[in-house]
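The chain below stands alone and is given in C-alpha cells; this is the form predicted on its own.
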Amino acid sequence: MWRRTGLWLSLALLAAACSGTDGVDSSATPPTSAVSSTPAPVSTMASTTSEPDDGSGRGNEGFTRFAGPPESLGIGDNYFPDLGNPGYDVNHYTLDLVFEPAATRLGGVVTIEATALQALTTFNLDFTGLTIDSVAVDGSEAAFELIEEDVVISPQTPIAQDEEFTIDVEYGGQPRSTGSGAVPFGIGWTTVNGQNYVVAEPDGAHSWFPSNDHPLDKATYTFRINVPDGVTAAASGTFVEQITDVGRSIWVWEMRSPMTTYLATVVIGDFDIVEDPAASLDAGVAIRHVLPAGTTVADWPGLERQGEMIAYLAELFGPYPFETYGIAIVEGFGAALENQTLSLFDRNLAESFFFEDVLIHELAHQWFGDSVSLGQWSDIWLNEGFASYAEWLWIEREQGRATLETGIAVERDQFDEAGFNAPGVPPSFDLFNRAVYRVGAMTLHALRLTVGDDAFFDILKAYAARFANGSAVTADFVALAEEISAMELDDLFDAWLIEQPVPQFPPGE
C-alpha cells in the first residue's frame, strides 16, 4: 500500500536531499505503541516457516497456526486477535456474484473449498455488513449463528480430520466501507461516481465476502461478476470470458495462484480492460490495465514503462511470480494497494509527477506481500519496507548508486530526529506509519552494506523462491540472510526493528 503520508513524505525527503532543508518535523510527538514496550529480539520471534513452494499451488501448507479449538475467533494473530480461523485450510474460493450498480446492491454465493485440519462439529467464517440468506455444507443446509464478525457454522455431519468439504454462503446486501483499527480511512467495498472497488487491507475482506480472511489461509478463485450490458467488470487474475443473457454480462476470472482474501479485489463500472502489447514483451508476462473508459495507456505517462520495471525487478528478485499484471485507476481512494496482479491507483495519484515511484512500490508487493505474504500483520515491515527499497533500487537505476546514498542519508537522519516507533514494532492502531515503509528500507540497505551486492541480491531471490506462494515472518527472513550469508545477523536487524534511535549506516564492504 502507498498511504498520502507517507508518500508526501518521501517526497519532501527526496527535496531536502537536493536542498539540504528538513522534511520530517523534529519535534514531532512519537506515537504510543500498542505493543509490548520491551519487544522481542527478532532471534526469538516465531518463525511460520514452510516448506519451499513445490509449483502445486499450495505454498502455505506446513505453517505453524493457532492450535486453539475450531470455534476459537482467531487464528492466533498478535494483532489481529479474532481474524481468520483455525481447524480448516482453504483451498478454493468461487464468487458467483450479481451487482445492481443503480442499487449498489450485491448478491450471490460464495463456494469455499477447503480441508479439515481437524475433526470439526463446528467451525468458524469470518463476515460482517451484509445479510446470509442460508448455509450448506456439502450440499446440506447446515446451522449458523452470527457472533460479532463470525459466522459459526455447524454441518449436519461432523466433519473428519484431512476430510476435503464444500461450503455454500448464499449472501447480500448493500456492500459499503467499512473501518478498521488499524488504518485511519473506510476500506472494504467503495463506491465513488459511478465506480465501485474493493480495497481490503488489512482487514477489510470479511466486509464483503464470507472468508478465512488471515493471510495465512491462501486460496485460489475463481470470479463471476454479474452486470447490466455497459458495465465493465474486472478482478485479480486472468481474465477467462465474457458471457452475455438478455441484458446482462457475466465477468469471469481466475487467480491460479495462491492469494491472500485481502488482496481480492472486484473494480466494476464505466472503464475499458486496455492490454499493452509492447509492455508484455519487454516484461515476459501479459500486461493489461482497467482504467476510465476512453483512456489509453499513452494517456498516463509513466505506465508504459510497466514492462520495462517488471523485467528490471526479475533480475534483481528472481522470475514474476503470477501470470499477468496491471493496474486499475479510480477516483476517490487517495492511495494505492498492490491487489495480486491488478494493483489499484487513485486517479490523482496516475496524474501525478510521482506516478513511475508508485508504480515501481506496487509492483515490487507482487513478490513481497501477495507471492510472499505475512504471518503476522506486526512484520508489516516485510512489505512496505521491501517494497518501499524497490523504489530506492529504481532510482538507482536511473540516477546512479551516489544519488541513492545521499537520499537514503538524509532520510536516516530525520526520521533518527523524528521518533517514530521502530519499524518492527509499529502500532496497532497506525499500522502503517511512515517508519514501517522509509526504516524497513534502510534496514534492507543496512543489510546491503553489512553483506556486500552478491549476498544481498542472493538473500532477496532466496526469500522470494522459498517462500512463494506462502507467508513469512522476520525470523524467517534473518535466518535466511544468516544462512546465505554465513554472517550472524541477530544484532542488525534487533538495531534496525526494534531498538532506537534509528542506527547509523553500516560503512559496507
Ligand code: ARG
Second form
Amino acid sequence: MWRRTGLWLSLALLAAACSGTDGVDSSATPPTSAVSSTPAPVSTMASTTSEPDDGSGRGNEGFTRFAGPPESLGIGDNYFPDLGNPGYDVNHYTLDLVFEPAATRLGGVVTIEATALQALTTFNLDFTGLTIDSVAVDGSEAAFELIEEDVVISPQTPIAQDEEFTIDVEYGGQPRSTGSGAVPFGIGWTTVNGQNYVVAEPDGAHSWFPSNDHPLDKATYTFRINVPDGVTAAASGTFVEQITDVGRSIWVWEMRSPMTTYLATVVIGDFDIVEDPAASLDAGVAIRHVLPAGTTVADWPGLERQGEMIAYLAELFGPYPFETYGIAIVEGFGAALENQTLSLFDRNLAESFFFEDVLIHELAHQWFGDSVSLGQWSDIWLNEGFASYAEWLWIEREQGRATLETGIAVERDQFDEAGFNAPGVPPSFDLFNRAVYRVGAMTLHALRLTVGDDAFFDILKAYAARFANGSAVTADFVALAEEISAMELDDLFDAWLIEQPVPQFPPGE
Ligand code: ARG
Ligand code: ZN
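For comparison with the form predicted on its own, provide the form predicted together with the ligand.
Expanding to the full complex; the earlier chain stays at the top.
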C-alpha cells in the first residue's frame, strides 16, 4: 500500500520539481491580454508558412533598420512577442563549436540554411549573451547590429522570396544561464561540477546559439563539438562519429527529424555513452544514454525499463517518433527536461523513488511537445498535461484503473482549496505552474470519461500522427477530438482549460 500513497506524493513532488515553484499561487493572475486576445493564427505546419507583414511592424521587410527598439520583431507568439522571427524558415542548423572546459569558453560557427518566405533586405536572428565576430550571408560578409535580443542582419544583396540562403555566424564567449521571461530561474547553458549541459525551455536557446527561437520554426541539426581528449560531448540525435586530432576530439551528432530550438542540447563532461541493446530490442529503437562515467544502466534502477516504456507508449500513442532515445543524468539541474531524443535528468531525480514516473513523463514528451510542438507558448498544457497524463496511464497499467481513479479524484479536490490559474491561460511568467501539469492531465481524463476509451485513444493517436514533426494549438486538438468522437466538446474544454473552479469529472461510461 505504501506504493499507492508514494505514487501520488511523488507526482505532486514531480510537478513541483518541474515547475521550479510551488505553482499554486492565487496571486498569480494571467495577463488580461492573454485571456482576452484571440491566439495569433498559427499554421499547424508553420515551418512551411509564415504570416504576411500585417503592418504592425512585425514583418522584416520594411523594418526601419537600427532605428531604436523595434516594437516587436517576433514570429507572432501571443505570450512572447519578441521570440522567433518571421520572414524565413530555417531548414538546418550546423553547430560547429569548440568548447574549452577549463575556461568554460564556447566558440565557433553556426551555419543556418534557410528559405526566405518573403523578400528580405534585413532579417533577424534571436541572440543574446555571447559575442558575434562576423556574419556572412551566402559566403559574403554581411552587416549586423544587435538590438535587444536580436541580431539584425543586412545582406549585401537582398534575398528574394523563396530563395534558399545560408547564414554563417562566427561567435564565442563564456556561455552562461540567462534570465527567462517564463520561469523564475536561469536557463540556457549550465556549468556545474565540471559538467556542461543545456536546459533551454522555453526561451533560452538563443543564449547559446543564434537561432529562430520559437517552436514554430523547426529544423534538422548537425552538431560538431570539439573538446579536449578525455571529455565526452554528446548532443541531441544520433551519434555519427568521433574524429580525433592531436589532443582533441570532434564529436559529431545528427538530428535528422525537425527539432525546435529549445530541445537542442549538448552534454559535455566526464560521461559515458551507454548503449542498451536489450532495451533497444524491446523498444524497436536504438537506446543510448549519457551517464556519469563509470556507471551503467544497472546503477540507475528503473532505467532498465526504458525500452518497455517506449513499447508501451508506442502502443498507446503510435510509433515512437524519432530514430533514437535515451537520457542524460547530470548534476545541479533540479528537474528533468525532454530534450529531443536525449531527455535530461538531474541526478537526484534519477535516484529518487519516483524516477519511473519522470522517465515516463519525459518519454511521453517525445510525442507530445517534441514531435508535436506548440504553435504558441500559452498552450503549454498540450505538452505538460499530456506528459502528466502519460504518468497516469503508466500507473493504470501497473496498478489498475481503480487506483488511478482514486488518485485523480484526491488530486482534483486539492484544487478546490488553493487558488490556481486555469491551465489554458497560464501566467506568461510562470508557464510551468502546477495546474498546467495536473489540471491539464485532468482535462484529458475528463475527455476520456466523456468520449469513452476507444475514441479517446484514437484521438491521442490521430493527434500524434497528424501533427507529427509539426506543431499544433489547442484549437487543433479540440477540433480533432470533436471530429473523432462526433461530439460537441467546446464546453468541456472551456470548463477545464479556461474557467474556474476545477469541474467535477463526468460520470464516464
Ligand atoms: N518541460 C519540463 C518537464 O518535463 C519542465 C521544464 C521546466 N523547467 C525549465 N527549465 N523550463 O516538465
Ligand atoms: Zn513535462
